[in-house]
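Next up: just one chain, as structure tokens, the form predicted alone.
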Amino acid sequence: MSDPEDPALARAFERARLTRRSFLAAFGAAAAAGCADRAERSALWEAFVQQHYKRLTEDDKRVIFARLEAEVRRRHGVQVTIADPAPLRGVEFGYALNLSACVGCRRCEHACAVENNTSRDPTVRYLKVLQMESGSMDVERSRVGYQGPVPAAGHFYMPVQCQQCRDAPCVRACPVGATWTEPDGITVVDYNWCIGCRYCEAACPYFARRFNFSEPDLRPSEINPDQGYLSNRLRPVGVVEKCTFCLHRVRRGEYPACLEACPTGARKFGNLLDPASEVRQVLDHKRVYVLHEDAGTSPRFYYFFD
């Protein structure tokens, strides 16, 4: 193996957090920098020619996950485990949020960042908390970067994240099939297949997609080692990412990180197909509100007041 401390090699492979659109430039730069090690260059090539997620066999996944785990060890010195939990049969995940109970503390926002390995610099957040004027549902007049004690008099708070739409415009907009909706209702992205065109970002009426304009920055101590291939694994520059309802957690029976962080119990999550689930009880017994209902996306995310 080549010396990982060699400056030329390090610079070359720092550019090798590949997107499909940037591969050739990165591969050429690696060769020009003296990256002659066949194993390293082979890893670059394998990342580029990797099949779409839906075509991967279980053997393919083992090889790919091992390669990604080794890359994190090399770049960050952190041992991570990448899994790929399958959708649960008879489950359609849904979320409900009690606007009467939300106090705008943003603990959900910060918990999401910690859980999902989103960039700290530049800052990337999957959810945002809107400060709304009491008596109004006009999100155009809301504030995101509000300051001071919360809850503020004359306001209520509306967290917004991916709505996991049944008719997702982001899925329809993707020209390469890099994003799709899983059987349990979660819309995912194959980050190795994404070309970074941002059509999905433009199509989403909820501003739920985030494009990595530069190399995401995370200190080793900030990396969550419990990772899912289609959810919170480290993403490269040049791809679009999003909330997945913490897919790697909920498919093994846990709650999303944002829900666990909420101090007021404003968030309800569960199986929409289970009449006894909390989220189903909300839909059956509360008057619910759907954000941007006129967009016709049929979200699996609902708002309600007590």
The other form holds:
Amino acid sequence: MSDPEDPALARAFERARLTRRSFLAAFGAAAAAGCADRAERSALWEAFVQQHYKRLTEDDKRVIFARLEAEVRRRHGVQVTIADPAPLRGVEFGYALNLSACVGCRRCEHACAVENNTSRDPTVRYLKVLQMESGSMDVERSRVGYQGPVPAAGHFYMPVQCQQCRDAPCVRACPVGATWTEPDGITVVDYNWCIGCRYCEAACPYFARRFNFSEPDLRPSEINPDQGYLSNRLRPVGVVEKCTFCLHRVRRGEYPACLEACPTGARKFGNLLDPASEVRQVLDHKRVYVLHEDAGTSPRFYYFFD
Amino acid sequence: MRLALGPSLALLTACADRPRAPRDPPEAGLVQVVPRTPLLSAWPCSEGCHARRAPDPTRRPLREFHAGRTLDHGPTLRWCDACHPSDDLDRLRLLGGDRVTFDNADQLCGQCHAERHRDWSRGIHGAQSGSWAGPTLRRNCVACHDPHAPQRPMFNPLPPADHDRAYGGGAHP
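Now the other one: the form predicted together with the partner chain, given that the block above is the form predicted alone.
Let us now look at the entire complex, which starts with that chain.
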């Protein structure tokens, strides 16, 4: 998939090189300042030499999480906890959304931003609610900037977020293996390994990936301290991020934040391998659709009318 | 070094991934229907206002008490006593005359909306909170539908993202 002649990829590597240069400059400056800020120097160094997530030992993780927590404390004055709950045995997550029930109120969109520490300015949102024309599944004719009150006559509403595909084009597009699908079906990003080439973003037929053009901007009071290494921890500038079904919540047995925020009960979530789960009940009793079936991505996100 | 080595696929594949111990999911749990009575400020009705004054079974616009409450729920639910039996105000009356608690209001609804009730019991209709693995909290019908006038409410949406408002039309960023 990676093409060394590709200008976008070349730019990404160039940016990576520049980051490396500015890192060395920063490291050198810190060194020149003597031992004044030893902690900052070693944090910089450790971030720089950090391994790919999949090769980290539990001990590595402890050290890295402590470093990241200290960095948030230093930069934002907030005490956060970064955890990395492992996938659950016998669990494959799936989502179903009732398009008859959704009223387009955007409670999910906002709850997601709060839970996942997405940048407020510029606004980064993992999920968008499309206002659709009644009787048509044509996404091209939908709108996102609609105002209330909702539901407006002649329309239905379709929230779109990462569809957690079984055959994820984003994963195949990544030239450095910085994004992959976990055993429980959640596609994640190693934010420390991502080089920001945005191939994955272009490959996603659902426009579900977001790129941090600038340093994500959050007030200390807006930072959710309950963080997952592969999900909602504070992301650096220049990396790609996306919905993870709130991995840090769902692997603890909780529901994703978007589901809890929904006032109409349009959102159903659970273990696809458990016939009693709500999402399986939907699959077994309702006619379900997947978005852009022609793309062959085989999403774990289903839509239904009721 | 991360940035120098990151793109080197050879090295990526040469290093074995560290296996993570998967965990067992939480014990499959039960479903609890969120009780309604703690949320009803005037309940038990018989010990409060209705200890002093019996309900009036005549159909009329309500002005003195329950002022402004209207009943607009199909042709057969003609007045309050269809569901609130005058002799047993702390419970609800099913069509056949049986009584259920306010926490089991769904049984009342299910008599006329059997299909919705079945979907609700399966977790398809209505909403959950708590844990997907259990215990799951399920809201009762009346948390979303006013039993007296169940017409679907309108919502004020939260604001769109700035760039969405700016682009207005298209769905794609």
